[in-house]
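What follows is one chain in structure tokens, specifically the form predicted alone.
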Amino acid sequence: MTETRAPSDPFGLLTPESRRDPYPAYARVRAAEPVHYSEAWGAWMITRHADCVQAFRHPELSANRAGGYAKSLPPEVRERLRPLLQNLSRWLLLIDPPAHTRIRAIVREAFTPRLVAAMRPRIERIAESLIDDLSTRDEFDLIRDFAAPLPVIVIAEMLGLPPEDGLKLKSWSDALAAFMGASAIKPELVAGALRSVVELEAYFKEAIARRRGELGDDLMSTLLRASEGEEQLDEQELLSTCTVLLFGGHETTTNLIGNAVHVLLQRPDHAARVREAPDEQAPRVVDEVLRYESPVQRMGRVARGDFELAGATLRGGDRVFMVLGAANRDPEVFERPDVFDPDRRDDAKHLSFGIGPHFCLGAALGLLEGRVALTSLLRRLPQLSRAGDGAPAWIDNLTVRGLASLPLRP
């Protein structure tokens, strides 16, 4: 019987310590081999800020990771996973121009700064309603009871879906996140993602059928009008776009809120500054949290062909990750990169929203939700504190950086 060799992990990327705190391992990679092929990840890691900027714009790097994953599967497995692969293959995050350009043009009208700013009163009302309930409890879980429901209610309403469906929408999205950020593709993760996509598409088909009879001003109606006009969104593009809007519209914001509260609980002086001058301090804190504890630690691409990047030779078909968690703490770019400092004045910006054609469409919405969430929590619950003395429970995921739970006392 042949033993399967464990992948080499010289930098300790997959150790329990690195799963809780990946930044020391990132620093070791960045210092020793900035563009490094990791057996542990089964992909290239790009860890310097400048190299990530170049990679985001490199014509030989494709966003079509779903297609690359499908090609690696045996035909019988590919057929069994067809619903999952078809859905992912049309995600805005995972397609290239011209399809990406066409679909993004339809969706971006709902995320203009003016329209997002107009949503602030509604987001504040949702936050206040959630806090009304939390303030009456002896203890609550920030993630489950506030950071998760707030953005999922917002994106559900934007899509024209009932807010009360938020819990099941969140569970479907979580299964996809677990699959997409796993260090190893385990059968149970694949099965969970497949089941979630099948159920989510059935849900969206019913919602779309209802909406066709009475179009409104929600995002789903916008997509339906496009599908019937010159843009000609086909059914799979429609379903996949609804899926990625749901996924991208709340998953990262949940973790942004959780990471921000976690960071501020350890720094009461910064929390006090947000309470005293929320309009000035909340944007600074949220932006620094995005750099310091980015909810998205890496963004992937696939090499179209052979090319060189920062002295490394990449081959066609290779998987590549721009490691945002490493780039955002690059000492060549950020002074005292491992220090949380909302007042920093570094010329370079963090890369947590990406750059180029795939820059996060919902960046303005996520920033607004993060600022509203922090401001409301700290104003309404000035004595907010950790419940219990255990270590934070981080999600075990290479792509997503967030807390699985954060028990608090109001």
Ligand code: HEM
The other form holds:
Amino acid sequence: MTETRAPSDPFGLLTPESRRDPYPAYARVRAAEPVHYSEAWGAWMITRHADCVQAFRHPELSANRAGGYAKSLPPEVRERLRPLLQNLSRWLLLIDPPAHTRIRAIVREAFTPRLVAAMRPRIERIAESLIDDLSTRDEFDLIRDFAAPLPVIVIAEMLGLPPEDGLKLKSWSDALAAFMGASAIKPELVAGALRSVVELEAYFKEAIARRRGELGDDLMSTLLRASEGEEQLDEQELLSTCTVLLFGGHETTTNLIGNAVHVLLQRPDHAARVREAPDEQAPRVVDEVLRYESPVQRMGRVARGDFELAGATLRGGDRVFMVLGAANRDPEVFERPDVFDPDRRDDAKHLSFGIGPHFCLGAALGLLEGRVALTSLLRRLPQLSRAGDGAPAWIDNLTVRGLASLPLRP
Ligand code: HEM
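Can you give me the structure for the form predicted in complex with protoporphyrin IX containing FE (HEM), which would complement the form predicted alone we have just seen?
Zooming out: every chain and molecule, the one shown earlier first.
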């Protein structure tokens, strides 16, 4: 079957084929013009591993994508969206030094490896209790019934919030994700994100006030303690940081789990290895899933001024994407890049958590959740298989790579 490509999309980035499997289109771009201005994306695409590493660290590339969006709005709309724009304006993901350096240091102090490691038994318990329910059914949807609730319950517990608030937190976070991930700004998505931020901030304000009276060992208490030091967090920074922790670790981890199960269902030999030696194999498999089917396919920046990158001339204000899904399959650094191989020994590492000053603060937590989820599922449900036929549908989003649903039999 031949694909139809629009004149503005000569590499076929937006075709249905690329939604299912974007990697051939990335490879075409990388081979033809590694730093390429795509009319289809309305942005530069950086597709080689080495160029992405350079871009992630480049002083001329700003993480502040929300500022330009705010400026583009008419004043009355900007005023109406103020709570949303204020919340976003303090997100670690979307800010530059010096504020980024200060806030990141505080969150890092709170989000310690010890705190993450201590979560292991709780993550196991959450996974087991979700599986208890799945194991009694004829059929379930891995995404809806397992991969989506797990990370949101985990982060709610880490922040010291009642786990039963998980669903409410998830719906707020989903509304923000729909707004952030949309290729075109639609009024209903903006309205949903605005409403969610207002409700979420009211919820966090109450939780923070309660916690201030009785600090514990949870992430929110640690954040409150850390923020009372010399480098304080103001009220908005605290609310935005809680929001970004909820948001950042949520859909990403859901899709890591979904992509991992999808990959392993097609490779029963690898699933068997995880079942037999989970401590050794689960970390390798999860890491290779991150490379092979990265939950985040691209990360955005904005050019501050004019500059050259790998032979291309970027202009101030240009939008730029480091295409992680392309960099992770760059044949210059990965041997047989299109083969799923948890035993690979390449010198280079995947870029699925980014690199440099914005490197994912939740990487250790995401990896732990992925490993626990996979280990528990394969051990408890050894007959796990696809329900129904036909290929599962991928989410229609250029940034997020994950399955909309994955019907399974336990
Ligand atoms: C497997 C799951 C995950 C993936 C693939 C992932 C991916 C990423 C990527 C690519 C970035 C870099 C953004 C950039 O350079 O602009 C990032 C940053 C971040 N991630 Fe994750 N993430 C995951 C899990 C988590 C978890 C579990 C949390 C927290 C609960 C989290 C919180 C954050 C935060 C706060 C940042 C911003 C750091 C900064 O800008 O300084 N992530 N993540």
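Numbering follows the first chain given and starts at 1. Treat the numbers as computed from the prediction; the structure is a model and nothing was measured. Whichever C-alpha set is largest while still superposing within 1.5 Å between the two forms counts as the rigid core.
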Core superposed first: is there a CA shift of 2 Å or greater at R120 between the two forms? no
- Would you tell me if E335 moves between the two forms by 2 Å or more at its C-alpha, with the rigid core held superposed? no
ask   = Honestly, after the rigid core fit, is P283 moving at least 2 Å at Cα between the two forms?
value = no
In Å, the rigid core superposition gives a C-alpha shift for T222 between the two forms of 2.8
